[in-house]
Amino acid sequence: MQNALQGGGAKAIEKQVAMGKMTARDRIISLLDTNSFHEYDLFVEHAAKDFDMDKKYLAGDGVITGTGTISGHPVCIFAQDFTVAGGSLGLMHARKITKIMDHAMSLKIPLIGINDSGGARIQEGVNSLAGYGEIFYRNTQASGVIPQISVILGPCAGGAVYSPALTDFVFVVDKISKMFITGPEVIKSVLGEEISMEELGGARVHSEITGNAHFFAESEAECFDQIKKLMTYIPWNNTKKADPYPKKAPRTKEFKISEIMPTDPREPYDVRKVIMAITDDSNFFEIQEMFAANIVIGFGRINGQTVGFVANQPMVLAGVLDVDSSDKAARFIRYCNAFNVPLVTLVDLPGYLPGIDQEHAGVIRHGAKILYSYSEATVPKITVILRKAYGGGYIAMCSRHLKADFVFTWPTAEIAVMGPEGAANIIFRSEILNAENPDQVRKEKIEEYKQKFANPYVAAAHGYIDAVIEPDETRKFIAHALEISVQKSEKSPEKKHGLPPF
């Protein structure tokens, strides 16, 4: 039992330590419960014979696999332990892994990864990729049942990097976590490029740029106490709801509405501000922070429960939507139906971004996720409009059109197909044009736009918008909207699953 117990054996505890890194046991017991990690399969062995690998034993065949508790709500977990072989996976490896799996699903609760391992263990052959497809397939199956998290804690190369995708959150640890599908010596052989490991598929690659990532954190004690944060936030599966909290009143001295928004329309501010004045204790957990800033997501809480936010964020490209932004709020939208957290939505845009790099990257099929993710929510849904909605944003950032449950909005907010300003330059093009003052012509025609057709007012006489409401106020309608939508029932049509545009 104590060979079992010691993984790789001093020397390779040693050498993991000295990269930075905590052992795998140390891992779980660092970010569960104290004395709660119960442990199985400790004594499972591997059944390789070819090339001397029967002379070989590896402790746990290099994962260790257990139930324990966060915050006193159970879990299942595995860490793969990279001073045995290298965390490499083999059969009997991924046998315990889809084991846990299996557990996690039967028992209804969530599942927590930690990949640290070199990959399929060759010398195992077919038999590898056969333990990759086993866990493949129940991450799918799991989707959507019970929350699946990743924790990326050292290398994560090959076929690997398919399990945290698939699963619902994945974090990663600076100068630690690395990702991707082929390592460096391989692109250059391929390609004749040299790029590092952090380069290619480290921690801040895939938070910035790939969007792979959930959250990033400096050192492994910040990634474990955000996964204990998150796990606050989220049921334990998708029959549940997020367990209550005591209500708590914003921090109003430090943020309220009327002070965070700006006087002048064109001026930009931080939505993430005008989230934290109408959560409860001013809390707000961002979810993808670095990737694709023009739009920000996460969870909050009013009056106790559990809430779901997307918001437009003007600081970054005017709060516009495109490829990338399109793909975080869809995903995160269809999390939050999974698990029945309802939806709170924050529209300050001019629209879907224009432009040829858009356009040839699909923004088209991209942008379409976002009104599908919406469409097919069946959990409350409450919009606030804040500033603008223009053109395909406004339907797209849940409309009453795509079955918004409660849609409210600012005085000042502007609803329209375009802006004002280009709005005017068209229909009025030839009246400003021949006019003898053109720029005071443009002014007025601009106006008048506003009055006619760009005030809330016009959407409210249509019924689109249910109440406009002073900005301090927000809180108070959303909180209501919430109270009511407790009971929300609505049923899909009937089918076997409908085709998003992946």
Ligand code: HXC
The other form holds:
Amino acid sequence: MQNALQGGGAKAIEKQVAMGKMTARDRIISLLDTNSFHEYDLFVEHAAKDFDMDKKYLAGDGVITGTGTISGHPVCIFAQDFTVAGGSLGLMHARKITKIMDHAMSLKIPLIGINDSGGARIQEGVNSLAGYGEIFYRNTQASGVIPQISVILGPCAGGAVYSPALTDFVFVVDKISKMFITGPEVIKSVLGEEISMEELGGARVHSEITGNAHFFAESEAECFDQIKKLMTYIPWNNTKKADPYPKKAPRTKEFKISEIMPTDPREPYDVRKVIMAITDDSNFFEIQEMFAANIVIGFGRINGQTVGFVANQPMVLAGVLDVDSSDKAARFIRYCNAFNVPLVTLVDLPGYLPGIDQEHAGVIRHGAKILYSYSEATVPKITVILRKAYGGGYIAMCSRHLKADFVFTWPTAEIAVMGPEGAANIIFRSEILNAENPDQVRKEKIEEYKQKFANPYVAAAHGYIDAVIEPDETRKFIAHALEISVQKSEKSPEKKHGLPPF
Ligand code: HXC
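Got the form predicted alone; any chance of the form predicted in complex with this ligand too?
Below is the entire complex, every chain and molecule, led by the chain shown above.
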């Protein structure tokens, strides 16, 4: 018993702690409710024989598994122990993980994986690869059934990052988390390129550039607080809704829409403040804050009920849709749909980002993901058009045509194929060019186009929107729409599965 609880021994634990890392067992204890952790399979031992492995004892085979609670809610959990053979995954290590995954699926409760591993245990060869395959299969089966949360708390390589990539939310900690398929040494030997682990796959890289991480923390303690907070917003499984909370009004002294919005319609503003003017107690739990910041996603509550927000961010790239923001939003929309979270979409964008880079990066394929995910979503969908809704952006941001249940606009909304300047230059080109005073005529034509289309009333006349509302009435209208949508039940056409543009 003593040996099994010692992990990789005092020296290895000292090294782990000196790096600012908790031990695997301490991590579980810190994350779960006090005294709630029940450990299983403590005495499992590895079965490897090659490379003198038969002479080695690996405590718990390098992974701790069990069940416990977070704020009283049951969870299944595993934590890889880097002090034991670098947390590497051998056959029995994998079996412990797949056993707890199977529990999570049959009990229909969330799975939390704390990853701190050098990947496939090299000495165990194909058995380690088989172990990963079994984990990936279960991650996929569990996807959309139970919440799967991955925490990266060490240098995670190879298979140790593909399993997290298949899960719903990935948490990272500055300076501690590293994720890569092949590490700096392999890159150097194959390509001759030199890069540090931090620059290759540190927490910031995955939070800002790759989008692999959803939550960034400065310390493990902060990371665990983030996980606990996330758990309050999501349901245990796909047959339930998130627990309701006591209703609270927004903090209107700090967050009042009419005061947040700039008077000049071309001025940017922080759409997160608009969200906070709508949500209970003005709380907004943002996801992927540092990645593709031109779109904002996250959870808030309205009258105690969890809602998923998707909002263009005019402060960054004017809120355009591009490859990364489409990816980010599409995945979140699918999460909300899978776990019964109603969607509220706030629209203010000039459209998809034009450019050779974007076209060649596949903006057609990635941009289509957002169309697909809104169209397939059957949860209540409520859209508010704040200012600009041009072109493909208008359609993509949960328009009536993608089957939004309710579409509201502010009086400042402009719904058109493109902005008045661009539109006037195209449709009145010859009139402008042939005019005695082209600048004057251009201005007049822009004004003419604005009068016609830069308002919500043409769309309203066609029934594409349900109501033109005052900005400060936004919460009231959304709350009512949510209330009357509680029983919404919509069936998708029967099929094995669709083919989203992966
Ligand atoms: C066996 C491993 C191991 C592994 C680390 N260790 N990774 N043992 N198999 N994959 C052992 C080390 O031998 C060492 O043992 C101890 O763990 C600590 O490792 P260090 O290298 O001293 O630690 P550090 O310097 O912090 O470097 C961490 C690391 C590095 C970056 C993770 O160990 C590393 O690059 N490991 C190999 C990564 C890798 O290529 N894995 C295979 C990926 S392929 P001692 O006894 O000295 O303490 C894969 C296939 C699945 O995963 C693909 C699915 C698609």
